Amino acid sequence: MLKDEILELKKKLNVSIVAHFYQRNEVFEIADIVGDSLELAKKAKDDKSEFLIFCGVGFMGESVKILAPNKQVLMPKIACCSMAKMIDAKYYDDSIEFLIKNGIQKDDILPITYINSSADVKAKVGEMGGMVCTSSNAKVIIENAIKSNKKILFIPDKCLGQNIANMMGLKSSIIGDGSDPKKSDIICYDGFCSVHQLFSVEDIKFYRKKYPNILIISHPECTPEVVRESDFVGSTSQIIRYINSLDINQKIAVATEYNLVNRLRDKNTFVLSSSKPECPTMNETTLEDVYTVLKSIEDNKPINEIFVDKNTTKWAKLSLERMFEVC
């Protein structure tokens, strides 16, 4: 069997296998270590391995090389995130203008950046003073952010964006929705995640009145509509965390992708979606790729291995520490 095979091949090279809640079972069951973005950064830059093979997508991998630059991290799949490719430097610098030109000074903006973003955004970030947040400690770093009596920009997503802000009582608005920016605490790029997008009020009103007493469960990412009319929010260590905690009577639908609510507990667990909220690109990584990469390990020509540039790394590399110091 392949699994079996890779088994083999771990226990022959010094490597670890590292893989985020939303990779594929046959993917997950294999690795050494697991979590969400902001466990995988923490656990991944520390682990001892010679090579890290990264299942998950690709700013990911660029935040693990950006902690640990002397660690050779491989990915079987180099996927994308559709969340992070709607910024690049450009965009992010495209925005920056569009305050300006709206009356906030340079010097006025502290940008924060969701960690589903490129190496670029994240250097283009620290470059400015700012730094890197998770959906787990998001609003933390927005409290800490806030004192700096400056403009927040958020991106890419602006529900996370819009969801925090709505917590604290702050005003939020969205990049090109027609409102004054100077009037907000909290101004969003306009970027989102296509998976959180698929849950609506009509899924938790279906679901409230089939089961009356059922627990509305939602990650952060998710729109403020959906957030608005949940039970708990929390990103997907939070969430499973919590879910842990109820009596496994208690029926729940969660809003989250699908493989770890898959996996979350057989019994009074619903996905509350009517399609498979799957995402697509974490899903691109099979056994196969896994065992493909490994093997590459083996005969010396390692394939996919993550590079970032130095300049790239010391920006970059600040913002996250910034975040660090935070949480």
Ligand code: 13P
Given for the second form:
Amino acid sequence: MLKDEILELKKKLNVSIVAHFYQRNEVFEIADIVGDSLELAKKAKDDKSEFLIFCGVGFMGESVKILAPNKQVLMPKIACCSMAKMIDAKYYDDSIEFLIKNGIQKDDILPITYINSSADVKAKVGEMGGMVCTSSNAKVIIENAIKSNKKILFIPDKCLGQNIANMMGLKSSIIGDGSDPKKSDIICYDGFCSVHQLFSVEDIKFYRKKYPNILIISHPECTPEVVRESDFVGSTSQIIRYINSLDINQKIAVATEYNLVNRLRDKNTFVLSSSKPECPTMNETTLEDVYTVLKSIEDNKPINEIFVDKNTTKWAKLSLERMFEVC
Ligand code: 13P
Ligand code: SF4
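Form predicted alone done, so how does the form predicted in complex with the named molecule look?
The complete assembly is shown below, putting the previous chain first.
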């Protein structure tokens, strides 16, 4: 069986397999390190193996390579998060230009990028004195950043930016919404996660009507309308911890990725959507892909290795390390 061959190769080689919670079950089961994006960045950079086989999306493998440049990071599928693709270095510069044209001085802008962004964008943010956040620590990072009295440019996820602003009672806007950015504390780039847009207030109403005591649980990449109507909002790991603390008889409807929700518990658990909210790119990685990468290491011809150039690494690393300094 393919799984057994993978386990054999794993024993033989100096490798660790890393998998995000959204990976297919068969891939998730053979991983040595699992977690949400913050946990993976922390655990993978401190891992002692020579090769990291990263099952996730591009920005995750890239972040580990930036934090631990001497490690060989290989991705069975170099799959891209569609949200991370919504902003590149040019769109970043255009966003800064937009704020300057609207009367905000460059020195008064503090950029914060969600970890779901490319190394180039993280480097731009690092060069401007900004930092990275993840869905686990976005609130703490913004609470800290707001003390600088600067305008926060939050990229690329407008939903996460708006949701944190709402939680903290701050004013937010979106580039291009026609409002005056000077009047906002947090100005969000117009990016979003296509998977987390699949949940709606109508779905929440449906479940609340059907099961009056149900708890609605959502990821902060969901729209502000869905988040406002939820009983609990948290990153992937925060959602798992919360659900594990509940009585198994408590009915829950969860607004996040399908593979994760399906794995959570075997009863009283619903995916808050009439569709199947799978992340298409997270789902691209198969056991066959993992096997092919392991074989390439065994043959001394590693494939799908992640490389980040020195200058990009320098600034992107700074933006990631500033996050670790705060939390
Ligand atoms: P987490 O930080 O919760 O792992 O989220 C990453 C992600 O891509 C969610 O869509
Ligand atoms: Fe990106 Fe959304 Fe997939 Fe997360 S679920 S990796 S944000 S596309």
